[in-house]
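For reference, the chain that follows is the form predicted alone, supplied as structure tokens.
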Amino acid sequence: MRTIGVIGLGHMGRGMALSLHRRGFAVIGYDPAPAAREASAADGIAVAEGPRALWRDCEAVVLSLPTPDVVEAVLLGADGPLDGARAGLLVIDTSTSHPDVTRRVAAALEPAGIALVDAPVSGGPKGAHAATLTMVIGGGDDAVARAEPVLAAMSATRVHVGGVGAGHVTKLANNLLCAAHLITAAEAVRMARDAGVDPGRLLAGINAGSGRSGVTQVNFPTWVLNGAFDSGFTMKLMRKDVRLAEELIGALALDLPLSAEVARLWRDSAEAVPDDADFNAIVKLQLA
């Protein structure tokens, strides 16, 4: 497998395209935004005028798209792979999407011999550019094995968690936890700070104990305590992920009160923290 397409050349997709290029793959990219196409072309990535060329010429196509609706439109719309795709095409969706959409799209593609693997990522734009992403992967064993060389070129850690859609379920669970941990960690820091304990020293103590999390170990020291708030992941994107998790919980008819409160806090924070702010800025509501 040598020719790989990338649809969606934003911060994440462009980084993944460059990682694939550095690993020796021939990469063809596409994005509807001219600025994104121009930036990737300047980096040495071949850029197509539309997605049809990718379906026809690539053995695998990586998606890095903003919402489930966009994923579905790209794969099942008028310019999708059902009309003219290369035989045995493999689609790798690194977007954070809804598992129901993923499974529905995979079922529609399967009769045409097109396999779908969901491999949503963590690690942000820096991880995409450095090929240090973490991927949680859903798909059949054969499809995941075929995808492995491509996935390995873009990531440092990969966990196959189940069949098609399982990757997206796991990513929503992960981001729901991250959304909750940002709030609970901020409240713990506020409590300790007002009780006279330095936040940096507090986190050193927490990270040596059982209360630690990725938020206390990475987010707070890297983007919060220093006031940087420049992770590259926005409030808008995290709000979308929390909403998708809330929708999944509703579709499963589950009563999860803490998750419901986390979703409410993220939703209501829109009045105080704009969509274009860094997602770690949610802590400002607790630390003010």
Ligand code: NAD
Second form
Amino acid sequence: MRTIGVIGLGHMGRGMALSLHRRGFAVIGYDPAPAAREASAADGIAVAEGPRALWRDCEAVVLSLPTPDVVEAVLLGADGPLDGARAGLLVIDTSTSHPDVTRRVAAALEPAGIALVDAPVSGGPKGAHAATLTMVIGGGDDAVARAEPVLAAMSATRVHVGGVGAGHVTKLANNLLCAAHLITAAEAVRMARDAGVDPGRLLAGINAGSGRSGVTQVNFPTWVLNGAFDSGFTMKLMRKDVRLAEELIGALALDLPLSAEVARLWRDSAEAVPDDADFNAIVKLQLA
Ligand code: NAD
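We have the form predicted alone; now please give the form predicted together with this ligand.
Shown next: the complete complex, the earlier chain at its head.
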């Protein structure tokens, strides 16, 4: 594969476009926001005024979009690939999206010979720029094998977890856990702090023990204890992910009480912690 499109040049898509460009792919980017297009153009990425050129000229198109609704509109709406795409087009959706939407869209594209792979990511904007993302991948074996050189140019770790949509199921499970761990870790730090233990020393102890998590090992030292709160991932996007997980649990008719409480806490915190804050700021419910 030589020519790759990237649709959505935000915090994540901009870095992915740059990583692909550095690995020698010809990259064409598109984003409706002029500022996003200008930033990628300044990175040396060719940017288009609309998505049509990408479907027509690219062998694979990578999506990095905010919500499942936007993914569906881009892929099945006017100016989508069904209006005219290169034969054998591969679509790689790195957005955190809903697996039901992913499966529905994949089924709609398949008769036109367009394959979809879901490859949502962890690692933030820094990981996107440095091509060190972790991807959990859903898709048929053939499509995932075809996507591999493109995925490898953007990520350091890839786990193929199942068919189309399985990547998005896994990503929602991961982010539900991260959302829960932020709250439980903040409560543990609050308890220990009020009981006279320094949070930094506490974290050193927890990270040597069985209560550790990505949140205690990465989020607290990198973005919380130093007051930085600059991960590049917003409350708005994490609230979306928790809501999508809640919707999936509802659609499966499951009774998962702790997950329901986590979803409620994230939803009800909207006034205390605004949508544009860093997602780690949920800890301020306990550690203000
Ligand atoms: P972002 O809001 O910074 O970027 C999204 C981009 O999509 C914006 O530039 C927006 O203009 C563009 N866009 C909106 N509608 C569009 C359309 N119809 N066509 C083309 N582009 C459109 O978001 P982000 O932080 O880059 O996140 C992108 C996706 O990656 C989300 O699904 C998010 O949940 C996921 N994600 C983000 C992070 C992170 O740390 N930021 C980490 C992992 C996963």
